[in-house]
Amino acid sequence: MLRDFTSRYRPSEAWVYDRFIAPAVATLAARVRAELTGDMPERGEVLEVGSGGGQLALAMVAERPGVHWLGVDLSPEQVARANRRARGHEERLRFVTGDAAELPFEAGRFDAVVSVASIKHWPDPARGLRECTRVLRPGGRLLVAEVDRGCRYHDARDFVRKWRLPPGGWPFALAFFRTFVAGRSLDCDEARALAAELPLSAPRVSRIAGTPAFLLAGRKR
């Protein structure tokens, strides 16, 4: 993963991922779960691209019991781990193997579409973009949350502080994110550019406030 950032999870960094690092990337998923609410139809149909261990999914099918969720992650063992919390939601909540790049789902199929600390590693992320506006019905919501490459100091440490890690661990884990999450991810105006090439009616790029990350958000055309 150091050397091929788009490259897929091994199961160790899997699983270090789902221990460690995603109690802390749950911050950047409320404020996801905040855009949707009071946003979808009763019974809406939301496509999550890497979906990782499915934290986000189980949070927002509890608060919204007729939603549907289908994720969708590189890594077989994040999406066997995330069918293993689904077990009992199954008929709202779903998890399968998939690419970014090329989304196993036709045009215009969801009413939601969301991403939250993936897209950095996308080979293509204007082309992983292009794919998730392909799946969204006109109207449908286009919101991605991610690290900012230009992100605030004192907004990366207290993020990595969050990690579940052990005491004095912290120090060394902000220069591992300085330097190999928020330094390969996009910076505010790269987001702004691709999503201009969007079929969005108003995009926006606005920093998620207390947090190292943007937002990306808008509406299909």
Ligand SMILES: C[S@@+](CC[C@H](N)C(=O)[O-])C[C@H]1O[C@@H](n2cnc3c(N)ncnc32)[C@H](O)[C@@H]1O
Contents of the next structure:
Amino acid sequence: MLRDFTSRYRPSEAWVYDRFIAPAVATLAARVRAELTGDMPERGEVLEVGSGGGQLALAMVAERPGVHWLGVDLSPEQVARANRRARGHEERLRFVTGDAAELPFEAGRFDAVVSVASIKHWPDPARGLRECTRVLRPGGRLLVAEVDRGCRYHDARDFVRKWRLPPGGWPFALAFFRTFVAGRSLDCDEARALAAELPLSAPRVSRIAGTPAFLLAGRKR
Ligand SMILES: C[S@@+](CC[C@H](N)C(=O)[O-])C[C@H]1O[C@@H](n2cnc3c(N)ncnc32)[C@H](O)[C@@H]1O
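Now that the form predicted on its own has been shown, please provide the structure of the form predicted together with the ligand.
Full complex below, order starting with the chain above.
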């Protein structure tokens, strides 16, 4: 992560992230889940970009029996980890390797495209968002949750306290988070400017309450 923040997760990073940090990131994913629930056709197909260990995908597929979920991630290690988790759900859940900058899918295919805590890693977020929108069908939903560079101190502190760390480890983790995670992410105004460039009706960027993150949401025109 420190070596090159924009590169895919290497095996050791994937392991650390999955074991210690992903449970906290699930609080961001919960908002995406809530937005999707009740706003998806019974048999919809969802693309998740930067799907990591596949935790959100598994939860959604278990909750929505008609939904098909495809995860794409730059890291083969993350993809392998997610596919191991998906065993037994292969008919509706699959993870493949790919880059947000050049999604290997045809235009207009998906009912929803979601992404959690990944866009800050993309070297060109505008290009990645254009790709996410390209593969959406007209009327399909785009939901992107990410850490906000302008987040409040107490939201960052509470978030880091959810990481699975040894006792007393959170002040160090907080410094790491503020410098290398939030510090290298977008803020809400930057996210709004990016959303305004996309062919979305009523795009909005709002803080996710109780977290140091924002949600970019819109529907393809
Ligand atoms: C912080 S993790 C988030 C994982 C998962 N979404 C979650 O909520 O736990 C970021 C993920 O984005 C992936 N990633 C980074 N750059 C990417 C890119 N350009 N295209 C697709 N995935 C990328 C990384 O490999 C990593 O799995």
